[in-house]
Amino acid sequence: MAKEGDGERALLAAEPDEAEAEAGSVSGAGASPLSALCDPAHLAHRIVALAFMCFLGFGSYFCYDNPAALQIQIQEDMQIPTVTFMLLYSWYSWPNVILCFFGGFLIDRVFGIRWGSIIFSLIVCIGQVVFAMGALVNAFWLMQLGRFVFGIGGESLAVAQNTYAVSWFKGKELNLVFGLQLSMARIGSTVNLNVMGWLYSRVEGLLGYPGHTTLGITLMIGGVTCIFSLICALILGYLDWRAERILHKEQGKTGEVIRLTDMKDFSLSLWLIFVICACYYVAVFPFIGLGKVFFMGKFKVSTQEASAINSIVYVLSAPLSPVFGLMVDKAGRNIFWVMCAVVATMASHMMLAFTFWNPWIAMCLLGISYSLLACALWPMVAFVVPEHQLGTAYGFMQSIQNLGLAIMSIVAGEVLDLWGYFFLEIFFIACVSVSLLAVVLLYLVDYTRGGSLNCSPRQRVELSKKTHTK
């Protein structure tokens, strides 16, 4: 995961005028100057590169929730229970329990950013094709293998995407760039949840019957988005190579130095942040993976409306994430915002469990709280660990998150098969309750130790000065 401070190492960190002069000297005194769109030192060219950076992960995010969009079809066509269906999400998460520690290393030391993004994009494509082939030949084990391969490429591709952003843009631009990339990722997820069911019905109409063949063709068509992202990786690799040649800049680095020995130095505050992360996200992503059928069954809505309700979390996250990020940067008080997000998420699940209120209300609340938590929780890691341990801390946080998702996805499917959606919601409420308890403990620990997690930015600076003067 790229951090804001990485902007100091930006490929284009030179001032525009200096970079343009350097580019001019390379092309020769007699050569005509490059146009704005062709000059890697110019903002217009960097905006073009940014467009390809945003689309680099579009296919991965689009296909990640293919199972959620086609839950009914997958369970009926492959004749599997819910707990088996949720293995499609678990197998995505399992490789990332380990790869979170080595994805950055592979990009920095083995492949390089350009070949790394191309290779991981290709792995995503292969995984989606294997996933679709499993449906075509009616082999669910092959579908699971496809999701495992897909998971190997998906998370590492996100690391490559962030590394490109850091290498092309300055520190002051990074918040906006990361916000735009996150927005495009959420758009990919939203389009998937609202399109794949419709696409399945169209393929069914052409073939004249449903079944695993229809499912396989639908998933194969969805994989076109992964090919599109692979093309973006190839183009972006060329643009980055060209910028390096013209501006004499080094390739981007993730800055993620992983030292597992650093774990012994992790503070109690950091471990509580890990608990909050793991227990919170298992109440969001597995729920979205199972939500469509829930809305159709309990609230008697159509398939199209159920898909729309299920995707509203991602729809709201796209515009709100940059806004909330700016708000938290200006206001500070990270623990307060995390607590608000966790309480709102619990209220959302309680509404869905105990009332028949319009589900749009609960899901909009979930979308708002999900966006707020991401902006307030992840930056707190940088406040409680030294800079040289950030790579290890973030890698471990992602590893725990993926481990929780891998295990709890299976548990959620088992609960649903045995006791139904009401007890599934109780299970999610219990997970969020543990997260809330961890937030309260984090506040108490931080307060008693004179920490800065719930300070305003000004108070945080003053506290830092006092610490350094002692």
Contents of the next structure:
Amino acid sequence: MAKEGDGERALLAAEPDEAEAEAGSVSGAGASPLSALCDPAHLAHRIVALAFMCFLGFGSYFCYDNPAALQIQIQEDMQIPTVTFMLLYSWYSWPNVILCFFGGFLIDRVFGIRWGSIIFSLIVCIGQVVFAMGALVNAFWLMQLGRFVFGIGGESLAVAQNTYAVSWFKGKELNLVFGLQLSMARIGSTVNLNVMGWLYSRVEGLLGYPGHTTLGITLMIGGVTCIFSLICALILGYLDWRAERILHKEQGKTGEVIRLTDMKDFSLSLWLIFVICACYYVAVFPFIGLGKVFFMGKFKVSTQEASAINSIVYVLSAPLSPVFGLMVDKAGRNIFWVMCAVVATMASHMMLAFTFWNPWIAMCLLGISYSLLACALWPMVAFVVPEHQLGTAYGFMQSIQNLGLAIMSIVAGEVLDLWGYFFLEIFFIACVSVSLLAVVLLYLVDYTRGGSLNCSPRQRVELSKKTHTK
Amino acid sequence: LRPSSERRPGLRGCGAAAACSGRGPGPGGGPARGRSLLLLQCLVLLRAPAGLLGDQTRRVSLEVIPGPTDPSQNLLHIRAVGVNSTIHYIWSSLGPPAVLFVATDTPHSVLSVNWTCLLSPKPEGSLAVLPAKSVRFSSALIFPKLFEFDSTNSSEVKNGSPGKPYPPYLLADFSWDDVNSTLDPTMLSATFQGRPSKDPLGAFSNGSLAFKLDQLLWHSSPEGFLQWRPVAFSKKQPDWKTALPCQVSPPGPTLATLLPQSSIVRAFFGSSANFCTFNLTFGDSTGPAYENQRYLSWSALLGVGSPPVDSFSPLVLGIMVVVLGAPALLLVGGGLSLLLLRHRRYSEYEPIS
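Return one more block: the form predicted in complex with its partner chain, after the form predicted alone shown previously.
What follows is the whole complex; the chain from before opens it.
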């Protein structure tokens, strides 16, 4: 679930930050703290809004990885093989193969940001409740349906969350806000991975026996976070409406213009970036979905430690994303960083496959390389696509990523069922290898065409000056 | 040699083996996730090895040495003759199931058995491999007891103990089928199968415990080894989903007097031998145990020389070569061709400028 955040962040950050003239800012000066909190023009009020914005996505981030946290319980209680279990992730990704293109459109043209976020939060809630109901009545197809509905809401909600951020913080603390929202997403995933197993055992203790009922109740309790997010959406809607009335500001827009006809203009470099993206994330998210049982089986760690190891990727990426973002901004040379990240990921999967070294090492490496890749890969799109096609390019990238995840989740489950975890790791290494191949190709293509992807920022400025003077 | 204990009747073995049967006493009527663990106590006896040379090909023959009276008094002799050495495996169900392993440095060594003495209370010296001088390495493996644990109680399990033990099965008290009926000289297989002769609770009535022989190993170096993967399987077709962890306790030296007496071991080694014991535990408290499938298969290798080393399959190696090689090749090849191209371009442009 962390993935779409990266994309949106890069997309919006790529837009020029225009300082927006603000009306009525005088009224905040010299007011008491309480009135500052209520004054939409005041920083204190914006921080209150920011808190709600961060928690707006908490529910969906929390619930996205519920299956990973409860893999053993789900497989035992519903009596399903791994390939069927992975359908839960696959069904989440399917609607987003298409919705990536329309999320922005729906928010801008159909619902508006306020109703959009409320409706998407509601869809997320319904999805989670249906998912939990499926477990309660022991119907796995209902659980799959729940995940599908959840997927419809989840990614679009992330778009809405980012739109709110732009609307409230554009020209001010926008990058910091994006960083905070990303960190919140990681915290949601981490809390989930570490709490759901414990919650299940508590419910089991209460009921006295495990089974699909226990699972259903646990998931229902997990769904409370979605309700919480829905409440945040409602409050945020009210605050935004109030701010609009007082400040006469416009309702936030994603500004995404997506024309599928742009596709024919996509350069080879962009297609290579798509390949890198799809193949790389396939080796990270499905692995986290299946990782817990792997750590318990191969490294003989306890359930709690396996959860903790599994969540270290998210934990690390929360503080590292801003650091790496800054580093890549200053140093440029994006292809180099992407290559480092992909090679490190490959090394980490090879450690897990071929050695019995402490899994913390490999997973920390994975966490670091994953954060680095996100910071270096997504901004590259802005260099190879004209600005008016950015929306389409990012939409396409997310769509391909989701398609890859939807298909490869099933394939990974099948590989695991047939040949076990060792071959699953080999499979992931192969995926990363394809990604690495694409990185190398991208470097060669960019080099021969005199592109700026692997330039330092100074070289980029010189390059753009040259093209301007021409 | 691969003895494996399997809880299933009518086992089709591909080796010499002993078998016993059992439906293990599980936590009957207990909570749905009642788990029982199995533990097999093993004894190993080792004698100092001496220099031996390896042979790649051996003629292997299986022979049941007929006892004077009872067909259940099985004595199976497996003889593997090489160019200048012989390995003898002697399996027996006299007392607890046991196997003697003797390696000699001549292709002409033979086994001599004195049945009357072997069945007497003092069997020392009744079993020998002749000529005695040719014996370079000998060891024995005894399976005296089979334990079962109830690990339903999770608080006990957390303390590291496998759970509450049931009364152990003394394998010496089992009654064993005639191994002649399962002997297959072409497949080089035989199965020892048995069940408790007295089983008032009927706990073991539907299953069997089997030992079967599969493979003979002889490597060049003189040491002997007993080697196994730390895994047991809960189905006949071993795959990763049916795998159970298998833990071994650290082997500790034990006095022979504390142990159940195995006639063939005493017969070969005499009464003064060094024993060490260890426990094998199958399954753990978190995963499914033997209880779910009522079947457990574990195998080990007993041989002379250096133990065989696991290696990756050609498929895995092939994939890894492609996976690592392709990007590296592209990087090197692409980089070189870029350099060449650039060089050529410059050299073409130079005369013009």
